[in-house]
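Heads up, the chain below is alone and in the form predicted on its own; it's given as structure tokens.
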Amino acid sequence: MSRTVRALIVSLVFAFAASALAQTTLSFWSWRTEDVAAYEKFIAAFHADNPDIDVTFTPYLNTEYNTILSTALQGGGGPDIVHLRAYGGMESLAQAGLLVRLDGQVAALEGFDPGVLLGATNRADGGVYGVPFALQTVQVLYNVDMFERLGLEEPTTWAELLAVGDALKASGVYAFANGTKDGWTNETLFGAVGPTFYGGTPFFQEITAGETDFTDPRFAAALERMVALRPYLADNYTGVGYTDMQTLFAFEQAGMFAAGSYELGNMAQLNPDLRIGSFAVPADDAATPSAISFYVDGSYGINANSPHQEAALRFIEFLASQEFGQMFTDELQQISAVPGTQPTSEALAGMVEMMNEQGTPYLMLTAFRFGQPSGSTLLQNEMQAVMAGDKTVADAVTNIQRGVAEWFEGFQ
């Protein structure tokens, strides 16, 4: 072997070793178990432009994620990239010093809507600790083919909604796929039904300012409308969990589903042929405005204890880019929080239009999850009991007001 060839081999070995040493692997934890394939595509796109950074996506069960993440971070461990819950779910981690503050570091955040950034903002210091990833709306989804087959139209009054429910039941399917076994799905049902009857954004502004509280008759009236839908839910609805609800709607055993916009992507995986429409729950008369809830679903943040801060920031900058936002929308059929992205399906475009025209903040999540007991926990548990017939709406109102008043300054 010539001296030149030997030198070339040695050079290549050192180059390979240097490349290997420069390789960084980021860990990325999430609760989005249903989105594994999509995130693998996102990560591959990032890696193509950043070959020195690998990212490992690890999702945990939705109901266990918060505890697993909090325990790991508080112990000084955890992932480099953190999929963060919104509002109060993010704030507690930021206040504990477990997250990296991103405003001033991620230039793209300056173009985000200020209202959207509130979902990733720590109220104590006003800092933004995450890149918001999605906006979700809560409304009624319906089976377009089933409606057409039965000659049904989107209802414009509450009476028409119930008439549609009666027609669906008469045809041999459930009117609504919804059940109440899983507590959080009761809040989703309220998010679809409630805003039209408590008065949407004006009520939200009043209650968050402390000008009224949960004993306001408008709030009880909204809860009563949930109760009025019990005859239209799936049989034995108190034992029907979230995955059951998805199955009933996806496989056309129910004509409607009070649910989040995120179900478009889920339904596309379960039944690609399902055509889905959506509408806001209507008021008693067509002239009264109806409303749907919307919220920031969460954000992407950086673990303050990550040993790979520079690489993590590069990945976060990618997650804040319009390239990623459009990819996210196209792949998952969800509303990206990144400015400038466009929905590419008729169903999602309709939800975006409703959000822009009829949207109101998702009441408990956006305003009353910043203390304990949280408004969400109270609403979920109380309405689960009410829907089962174990409590009255008046009992629920009393308990929700008493619980939130323990920490919400506006009620004190």
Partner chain sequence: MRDVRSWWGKHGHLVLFLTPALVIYGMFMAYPLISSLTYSVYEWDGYLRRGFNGLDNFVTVLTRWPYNERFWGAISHNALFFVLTFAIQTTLGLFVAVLLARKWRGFAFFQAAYFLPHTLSLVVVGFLWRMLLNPTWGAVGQGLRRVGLGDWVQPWLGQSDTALVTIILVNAWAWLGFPILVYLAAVQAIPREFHEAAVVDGASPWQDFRHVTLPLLLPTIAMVTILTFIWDFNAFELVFVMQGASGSPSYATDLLATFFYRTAFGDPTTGGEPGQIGIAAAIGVLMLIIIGFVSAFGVRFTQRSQTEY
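To test you: the structure above is the form predicted on its own. What is the structure of the form predicted together with the partner chain?
Next comes a single chain, given without company.
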């Protein structure tokens, strides 16, 4: 028997014994039914380096996931690894002591942007309870070929934006694909238009600290800009719903679309030939900085009742690694929350650059969804009425302030 063969047998026996002794299978629950194939790949990559740990990925129906998860966790069961929603969606689980606090345990979290970590932070103790996975940005998307054909460029002032809109309308398409029939799309439109005019992060910090409130003139000014875009939306925009908006933009009946970064994947399916660029809504003059909204989509956490804490922590460390972040963004065409990942898609890379330079937390989603009525519900319904001409911005401001003040300590 040659030495190599002997070494091989010995190592095989050792490997077998090791795996037989310490083989752990982690369960991993999620709502991403559409990403099963991608997660299988991620898990295979992890398993290659950690042969003693296997992970089973089980996605549940998106709309039922929250209920299934919270019921299981509260009953002392549930998976080892938990796919968590962000902000208000995860905080109740952390507050109930159902999740493992990760800051201080997962070294890679220290490299994450503090604004990003907010999406997985329990405000009560300031602890981080998840590794954020994806970020979404909200800005204006535009049809690159259409802009080139009409000789248009990304606007650098508000007046230029309106001029681009006029030129698009003159060419026979809608300037913006946006409509207001589905309430939540009003919040998206505000997320693209608003931050530049309320002044981005400084305003965000003041209002979340309770130093100002929604009656601040900056907030009303931002809402007014949204209203000023009414002539540039799709015809009969009060009757144009979300899928109509997607179709109008994908099939080149509109040149611009105030929307989230997640639309890149949708557009690639509807019309793979569409070349998409993005920009932040500019201020009145080019010197004033413009801003876009971004938010954390969710995070990965560990069940406090899991019997496999050590193995779960190793998997979570993998999910916080650069290697995983790069795989995530390549595989799913989304912005990874792991710092330093480079999207291969040009459109996505543009959004990441904007986010790093001009990003501000998506106002209502990140800060005012912790109680009821939530800032999102209020903004969506009030602005739907304002956009339809049924209410004034002043009425909307009054109601938004009144609603949030019902539960937000900063306003009480």
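Residue numbers count along the first chain shown, from 1. Remember, predicted model here, so these are calculated numbers, not experimental data. In this text, the rigid core denotes the largest set of C-alpha atoms whose superposition between the two forms falls within 1.5 Å.
Both S30 and V131 are assigned to a single rigid part for the movement between the two forms, based on which superposition fits each C-alpha better. Treated as two rigid bodies, the chain between the two forms differs by a rotation of the smaller body against the larger of 24 degrees.
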